[in-house]
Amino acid sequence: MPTLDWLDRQAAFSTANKTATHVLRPHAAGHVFGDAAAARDNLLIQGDNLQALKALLPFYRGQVKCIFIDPPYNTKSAFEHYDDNLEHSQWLSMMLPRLQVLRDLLREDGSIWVTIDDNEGHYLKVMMDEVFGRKRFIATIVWQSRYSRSSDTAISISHNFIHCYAQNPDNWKLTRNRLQRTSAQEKQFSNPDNDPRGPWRAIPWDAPNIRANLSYPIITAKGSVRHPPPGRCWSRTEPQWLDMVSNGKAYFGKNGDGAPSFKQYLDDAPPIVPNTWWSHDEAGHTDESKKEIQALFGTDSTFGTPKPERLLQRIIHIATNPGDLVLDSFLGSGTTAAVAHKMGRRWIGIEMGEHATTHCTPRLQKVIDGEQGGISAAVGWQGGGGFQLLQLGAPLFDEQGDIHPEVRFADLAAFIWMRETGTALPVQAASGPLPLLGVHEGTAYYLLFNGILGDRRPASGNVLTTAVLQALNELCGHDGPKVIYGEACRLGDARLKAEGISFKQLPHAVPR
């Protein structure tokens, strides 16, 4: 497969692995907004997005249904909130590790959508082919982001691109949602014959290729015999055609003697398949998005490249269902989180700048309060829910390789489970209070750390002794093989072998 080459390409491929995994902690500016129970489902994180994505991996690996990102376009223009003036190679090196971690966060039935323009759009496509695999490419959507023309350019730019990839394209095609018809699209249906079943449109009965079982004669309403056009066949079997005839759906044109077709009634017509051209009247435009921001924050508030809520509504509708998890690691003004919240999706937003607290937090608070801008009326939004505001804490391991003092049981448990199993740690395991993290492919994984046993055994139960092993067997025993992480082990090799235990000493045995 062709690959993209640039300065420091090899170093960029190792950036994600070399980035330390940090813990996530409540933000100093506040923690829970809105309903506390609902807030557990939605996270707003302030911090470097690569570090934040790495912090999410132990808890959300393979859990995100839809990723939308609107990264800096590298347009060599000065944005107030972004340094969008990276050299080409720097931009590619910035994007690659983030895409790698985002790939690992996607669910098996998930998809990723990335907006971009002509400056880096085609390079990004090649990079995403390499990161996700060309077979996972779904389409590049052309979004008509502007409806007016600019007179100061050779050719006025009217569009942005949206690259879409899915983890499993064949299954995703079957499970993604279709779009509701617009009023303009409904005008394709009419009722010239006053059919009591309402408006309809004629769908041709022929199809490409030649198949013997689909090449039967058809008698028109006036008695003529019709055969498939040259090089084609009928689209369905003869019994299916006769069923159309008996149900009054067969149609041969105004004169009753034309090519066979059938009536598709508006009431029976399925939602439409998304296509790659998204006009501004269907998906919004940049002027609309700027007005949305000004309505939220005042006319003096500007943001370089906000996206309209209707654009995010369209993507989230196609890619998710209520309750699914949506992630945006370039959250910007908070549009993705706001739209996901209004549509009943769980969400995670990451923003490194001050506007995580000056823009995103107040905007999402307004959403909770029931603000009526953007898509609110269209989806019947009246407010509710909540979210957590988090920030990056210490790395799991300090410069000497020791576990950082700020690390808690849930932080280390999720990291170890992910490294051992390649999956996200179940929520109940991360919260304790048992040292059993779970059973994966027949092996049980235990962590003795931070006094999880809560007693007076050596090092608060962090050392594997006979008494601690007995407690483990009584509290959360397992008949098969066991992997136990702890500060030290006082059992001999023979005892460990007899008990089916593989002991791994903290912190040095933790796979990084």
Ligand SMILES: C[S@@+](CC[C@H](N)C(=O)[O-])C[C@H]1O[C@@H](n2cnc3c(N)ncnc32)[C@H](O)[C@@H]1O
Given for the second form:
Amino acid sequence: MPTLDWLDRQAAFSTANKTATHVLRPHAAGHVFGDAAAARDNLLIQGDNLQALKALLPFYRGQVKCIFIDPPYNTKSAFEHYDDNLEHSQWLSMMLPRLQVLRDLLREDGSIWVTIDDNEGHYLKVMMDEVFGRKRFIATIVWQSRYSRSSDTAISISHNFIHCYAQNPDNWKLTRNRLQRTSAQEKQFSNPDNDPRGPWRAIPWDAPNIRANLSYPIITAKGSVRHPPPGRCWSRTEPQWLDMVSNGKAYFGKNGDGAPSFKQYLDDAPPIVPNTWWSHDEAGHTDESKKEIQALFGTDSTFGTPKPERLLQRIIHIATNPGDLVLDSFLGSGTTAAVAHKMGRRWIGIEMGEHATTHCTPRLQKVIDGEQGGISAAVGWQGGGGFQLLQLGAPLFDEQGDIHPEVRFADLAAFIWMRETGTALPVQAASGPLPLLGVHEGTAYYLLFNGILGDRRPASGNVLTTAVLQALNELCGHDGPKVIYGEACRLGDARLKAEGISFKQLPHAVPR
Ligand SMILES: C[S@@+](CC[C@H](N)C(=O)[O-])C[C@H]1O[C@@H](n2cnc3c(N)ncnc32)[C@H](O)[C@@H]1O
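Next block: the form predicted together with the named molecule, after the form predicted alone:
Below: every chain and molecule of the assembly, starting with the one above.
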């Protein structure tokens, strides 16, 4: 397959693997905002997104329904809150490992949407083809981000691109949501004959597919006989047409003698299939997003490159349902998180700049308090929910390969589970209180660490002894092979074999 080449491409391919997995810990500026129970679902993380994405992987691998990112476009500008001026190859080397980890976080029925412009958009498309696979490409949407024209350019740029890929495109076509009609689109329906069933529009009965049972004579209201036009057939069978006739839905034009069609009523019309042209009146524009930010933070404390809430509403509506998880790893002023929250989705946002705490945190606190800007009125937002503010902590393993003292049971449990099974161990499952992490393909995985059995002395609860094995069997036994991670093992080989145990010593036996 043809691929994109650039300086350091080879090195960029190993960056994600080489990036250490860090723990996530409560932020120094505050931890839980809003309702504590609801806050378990939503995470705002301050830090570099490659490290943060790696930290999320053990808990969220394959769990994210919709990823939206709006990375720096490499416009060579220095914005107030971040620099957008990487050398071309560096930008590509920055994006590649992040896309690789994002791909691993996507759910089987998930999709990723990336906004970009002419500076890097075409290079990004080729890179995404390689990372996600060309067969997963859905479409590049053209969003009319700007409606005014700039007079100091040769050709004024009116749009951004949005590249969209889905993990499983055939399935996604059936499960993604359609869009509600706008009032302009509803105007295609009218009621010239005062039909009591309301406004309707005529849909032609003919179609391109040629099949024997789709070619039959139709009698018009005036009594003429109609056959399908040359090279075409009717769209449905004769019994289906006769149903239309008996329900009063058959239509032959104003004179009653034209080509057969049927009345599709506005009330019965399905929502519409999204297309690749997103005009500013449907999906918002950059003037609108600037005003949204000014309404939130005042004119002195703005953020230069926000996206409008309506753009995110449209993407999140198409790609998710309430309760699904949305991720944005270039969060900026927090638009994706704010919109996901108002739409009843769970969310994770990552931002490395100080605006994680000066903009995203207060914005999301306002959302919880019932902020009424952006899409609030459209979705009936009244406030509620919560989120956790986190930052990156230590790497799981220090330079000597030892487990860092900051590492908690859940951190190591999820990491080991992911390395052993290739799947995520969600936070609740990773948090104990028992040492059994789970059973995968018939094998049970146990972790003896940080005194999970209630005894913090290294020589006891973290060591596999006869007493500990007895406790494991009583508390969370498994009738089949077992893998047990611990600091040491006092059982002999014969006993381990008889019990079906494969013992792995911490920290060195943990696959990195
Ligand atoms: C174009 S802005 C996103 C704007 C956002 N969509 C909004 O509506 O406000 C890009 C953001 O990505 C952040 N960013 C850039 N590189 C990053 C990295 N390596 N890790 C985390 N955030 C990063 C920048 O600080 C900036 O806030």
